[in-house]
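Next comes just one chain, in structure tokens: the form predicted alone.
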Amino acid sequence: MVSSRIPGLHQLDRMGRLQRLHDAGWLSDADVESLADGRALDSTRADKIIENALGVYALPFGVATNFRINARDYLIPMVIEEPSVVASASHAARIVRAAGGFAASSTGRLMVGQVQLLEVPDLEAAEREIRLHGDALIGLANDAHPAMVRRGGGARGVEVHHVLADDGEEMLVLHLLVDTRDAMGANTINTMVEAVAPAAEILSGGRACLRILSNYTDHCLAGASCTIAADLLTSGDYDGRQVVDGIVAAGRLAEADLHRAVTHNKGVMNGVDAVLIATGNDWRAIEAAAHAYASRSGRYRSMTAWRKDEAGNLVGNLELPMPVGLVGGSIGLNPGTRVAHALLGLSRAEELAQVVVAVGLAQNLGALKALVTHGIQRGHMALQARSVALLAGAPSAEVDRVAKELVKRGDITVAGARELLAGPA
């Protein structure tokens, strides 16, 4: 098994990373090439993409190291503009890998298809029909895409749902359940549900409006978690019991204050975002899931629970709706997306979705840590600095000493840099 513990690589510059990657087994020659010119993908491939494309915009592509996930190792592909990101989930990937590692699991790769009914004369009677010919409208489904069917996907259940809108009008709305397999499967259910509407509108005695999925993937979700004895954690000064017990206050506050909530949960989409662009998941849809989950119990809430065990070690777990795919959509079209697939050397979409909660958890594990200890700052504005130098105007080769000498002064500004660069008057 190649080792995802990599010292020393953020100390290498960007081709001696990519070499180091490439000998140790992690990348091919073909990935070295496809992301060694930093245009991985060209505008001409990007004008077949979307309507109206002027270009391409880049972000920067980097891998997070250390993880281990359930006794395997993983090179984390993370596309992001943010500072101190990568580095927070290897440093907190490392945290993990000494305690074992983190443990993830999924319940399956069932998606959701709406058909909503208007106009319907007896709502009781309408869903009683519909749920008897459930098997019926499952077979119109797998009909109209077979080529799922033969993939060993395809419609498994029908549920049926009463809606009572703001104005009063109760609606139903029949829910396709489709497993996509391997895809993220958006244009399979988009087909599936207008396929069975035109039944469901018999069945029921009304009109079929909406025929779309939703992305509220309740039924396709993934977790992890991890276990980390508190001497681990120990930074500088702070003691690891001291640590773990801010981590668990600091948990308290994001499930108590929706001020806190928001900003904790964006540090977990900051990993978990990153995983997806990299990938070329749908980032938009599992961002929109991921919150309207943090609020199934009526309250918007901690996507992350932090405890402390009877033996004092700290146990942090998440959960998210996490549809992600292997194939399909425009994965396939970006050379750098597939990259971010080989690194990771996945055979399940399943296998993807626990990787990416288990770096989302690493995330908040590391942002968390810098709060209670530290604070968020020193490490961040250290990472900052490079782009206030690069801001400044400092040529490439001048700004790792800019920045050294930023955070030397403790004045991580544009005009500090420019002051540098300037050198004596």
Given for the second form:
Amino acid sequence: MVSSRIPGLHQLDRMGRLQRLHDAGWLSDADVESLADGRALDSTRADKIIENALGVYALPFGVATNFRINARDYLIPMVIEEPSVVASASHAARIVRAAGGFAASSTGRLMVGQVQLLEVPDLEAAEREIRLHGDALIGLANDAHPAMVRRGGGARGVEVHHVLADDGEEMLVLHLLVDTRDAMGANTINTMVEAVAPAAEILSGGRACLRILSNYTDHCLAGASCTIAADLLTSGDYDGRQVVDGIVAAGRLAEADLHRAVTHNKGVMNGVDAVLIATGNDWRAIEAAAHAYASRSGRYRSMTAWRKDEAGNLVGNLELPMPVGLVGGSIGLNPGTRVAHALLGLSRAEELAQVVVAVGLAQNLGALKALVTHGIQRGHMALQARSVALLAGAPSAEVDRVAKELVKRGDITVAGARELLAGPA
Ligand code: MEV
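For comparison with the form predicted alone, produce the structure of the form predicted in complex with (R)-mevalonate (MEV).
Now the complete complex, all chains and molecules, led by this one.
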């Protein structure tokens, strides 16, 4: 197994990092070439992907190190414009790694398609008919998408839901449960629900209105957890036990207070979205599902749970709907996405779902640890100082020295960095 613990990676310049990851076996020649040239999605292709395309828009592509999930090392591709996120995820993953790594799992991978049925004369009778003919409906759905069936997927079940509209009308909604294998499967599901809708109308005596997938994928969940001994959380003057108590207290606020819950969850999604974007997944769908899942008790709450066990360890959990795909959609059209998949080296979408949730948990741990100790500004300032030193023309070997001195002087400006680089007058 190639190790994701790569000390000093952040101190190298970009080409040095590519070389190091290549030498360690993480990147192939083609991956290095693609990243070195900043080879982006080409505009001819972009023109075929969306309407009225004018060009392409690039974002930084980085890697978080130190991740060990279910006893396997991963280098995590992250696409994000915000400084500190990659560093914080890597820092948290290093602590969790020392504690044995993340444990991650998933609960199935069934997606949901909905058929809304209006003007149903007898709701109970309609439900009975639909249930009775469930296998026939599944057959119709599968006939509409033989390619998915050939790949080993297909419709697996039918559910009937009664939904009370705000105006008091009760509607019947048919749910088609679909195994989309390693694809997110939006097109497959939409094709299938359109195919079963006429039969659902006949069985219910009603009229089909919406026929569309649901992004609330509560039959496709992934979870990650970690258990960290307090001494691994010691940070400068902060004793590990203090840090455990601080993180548990921060978690309790996020459980109980909407203002904090949203910020807490935004931090989780910093990590989740960065991996989803890097891997070409539909992050809006997963954002929507994640926030809805955080509200499943009837109140919006924190996505993660942090508690202290009897031995004083910090125990963290995160479970989210995670309908990611490894194939299909626009995955594969973007050279960056291809490198992200090569770095992860996954064979199943379920594994990607577990990786994404582990990154979300790490991201939350990194933010909370900083917040309950020295605060997040110190780390931000240090990163900002590095960028400023680089902007002032510092050679790689000088960047850290100059950045440290800028932070010490409290003068993080290009002029200050130039002065330091010029040496004493
Ligand atoms: C910043 O992008 C994310 C944080 O605000 C998350 C948090 O407060 O937990 C640091």
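Under this definition, the rigid core comprises the largest set of C-alpha atoms superposing within 1.5 Å between the forms. Residue numbers count along the first chain shown, from 1. As the structure is a computational prediction, the values presented were derived from the model and not from experiment.
S.K.: Can a Cα shift of no less than 2 Å be assigned to Q19 between these two forms, given superposition on the rigid core?
M.R.: No, the C-alpha moves less than 2 Å.
S.K.: Can a Cα shift of no less than 2 Å be assigned to K408 between these two forms, given superposition on the rigid core?
M.R.: Comparing forms between these two forms, the K408 CA shifts at least 2 Å.
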